[in-house]
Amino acid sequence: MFENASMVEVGKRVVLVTGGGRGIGRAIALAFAAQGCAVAVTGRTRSYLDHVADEIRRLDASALPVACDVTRRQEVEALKAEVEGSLGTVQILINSAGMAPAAAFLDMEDRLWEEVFKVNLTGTYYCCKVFLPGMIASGWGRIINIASTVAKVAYSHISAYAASKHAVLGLTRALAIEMARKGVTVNAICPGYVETEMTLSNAKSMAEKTGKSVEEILELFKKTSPQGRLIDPKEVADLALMLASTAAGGITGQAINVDGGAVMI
């Protein structure tokens, strides 16, 4: 995490992090709280959100945990009302909610394809649609979509995930163009394999299917990066801080990799 607050100059903004109960979302929520921001965290599991909210408050920052299914427009509208009533207008939106199931294309059920797109793409769309007007009205805002390196490349057995993240990147770029003169930047962060519960879950799933151990699968994940390691969630959070800073006003429509060099394009 950035030790020198002057490096980022985020200011005491109101931040909303979806998927904020675990993994990358949690790391981002804590990073912004450490900068003095008021942070709302949302997700489907209230117990995880309450835990993160307690961590935020221990950093002397305001926290608001709100259970919300971002695939439901009405729940996102209710989320907006609750956040605005407690903290104020959301100025920084981090779309981190996501899912990454693995399945061979011909074996994948249609419902899995639909669910992945609802969470990864439609959830991001709803949050942008609902919270963007407040940013435009105030003349300043930051939207940061947590995509993936598979927004740029693809691998076997993740067709739904790869397609949904490619779509998130397209949405990011199109929205950045529309917002270019309205004081709002829109960017994407594309992590590689990050040391989170989601990565561990994927490793366990692959281990069951291949007969390899979880440790062996994690080593394979590490070897996809020239640095030979998994990414720390805090590294993704540091980049989010930079993109949300006043110094990053000229950065928009970008998709920045945090992958140890795994994708060099």
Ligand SMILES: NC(=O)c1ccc[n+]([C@@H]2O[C@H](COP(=O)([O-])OP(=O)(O)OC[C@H]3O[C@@H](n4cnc5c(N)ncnc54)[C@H](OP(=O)(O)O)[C@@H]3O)[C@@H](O)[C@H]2O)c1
The other form holds:
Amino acid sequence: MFENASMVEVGKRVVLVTGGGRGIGRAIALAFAAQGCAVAVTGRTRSYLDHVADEIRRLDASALPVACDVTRRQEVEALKAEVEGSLGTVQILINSAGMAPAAAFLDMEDRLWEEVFKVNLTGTYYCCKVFLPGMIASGWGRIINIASTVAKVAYSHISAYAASKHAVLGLTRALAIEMARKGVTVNAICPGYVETEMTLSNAKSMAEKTGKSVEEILELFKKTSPQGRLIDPKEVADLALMLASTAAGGITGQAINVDGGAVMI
Ligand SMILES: NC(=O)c1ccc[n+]([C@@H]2O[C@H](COP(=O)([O-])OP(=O)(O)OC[C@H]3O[C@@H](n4cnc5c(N)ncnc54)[C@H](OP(=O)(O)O)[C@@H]3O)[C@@H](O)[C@H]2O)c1
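Mind pulling up the form predicted together with the ligand next to the form predicted on its own we just looked at?
Below is the entire complex, every chain and molecule, led by the chain shown above.
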């Protein structure tokens, strides 16, 4: 008999969103809260986290804001203890914390390269390492890494970002295979230009370097997409919901673009 179950049935799970204080992470946190999940949000800036936690509670969902720098293993372990103590075992982990500074390769300081890798790759690694055992023990889990189309293709002046996001994809794929028989799926979402502070700040720095206006740079970003527009963070959140749903149990090791058709691999 046909059952009219929603495709985005995620159940009342405990969700952790890194980088959940703003941008894509915030949109994802709110989308899961609207589904009735208990949502922990983390990042380094307490005020952003408290604000999102208030928004989550207004959706009648449980919220836990926890300040944590994902590049510090001990802080990620303390985060796990706090989330488990308040909300329970995290079964859905969304790694959205990231940074995308631009620099010409030869001008880039080693410090910048190291920082980008620490946040985008090592932060994702620490969170997977620390939260996976709980998912395996409970027999069900979802890891969704917010990568980028730049995990598959590259542009100039973003060598550290592109290399770190390519590495996130490698981690996603390898982990998906290791987890395949443990009830845990591991996928990546690859957005194009999304309407967030990250995109605005990149547009501002490009405008300073080129003498163009921020609006002109944003138009150039839009033109990279066949749809001629920026992606709304909610569109990324909707795909995260779908990947976390019970219906998506057979989807693992995938890297799905949300970019208006800009990249087709
Ligand atoms: N915007 C785009 O066009 C776009 C496109 C493709 C992929 N992405 C990816 O999507 C993810 C989210 O991007 P966004 O646009 O939402 O960026 P955003 O608005 O700049 O947000 C980045 C988030 O990451 C957090 N974060 C940065 N460093 C952190 C650290 N060391 N520890 C914990 N949290 C940290 C920030 O919080 P604090 O600063 O408070 O720590 C913030 O919440 C990133 O991984 C990004 O690479 C973005």
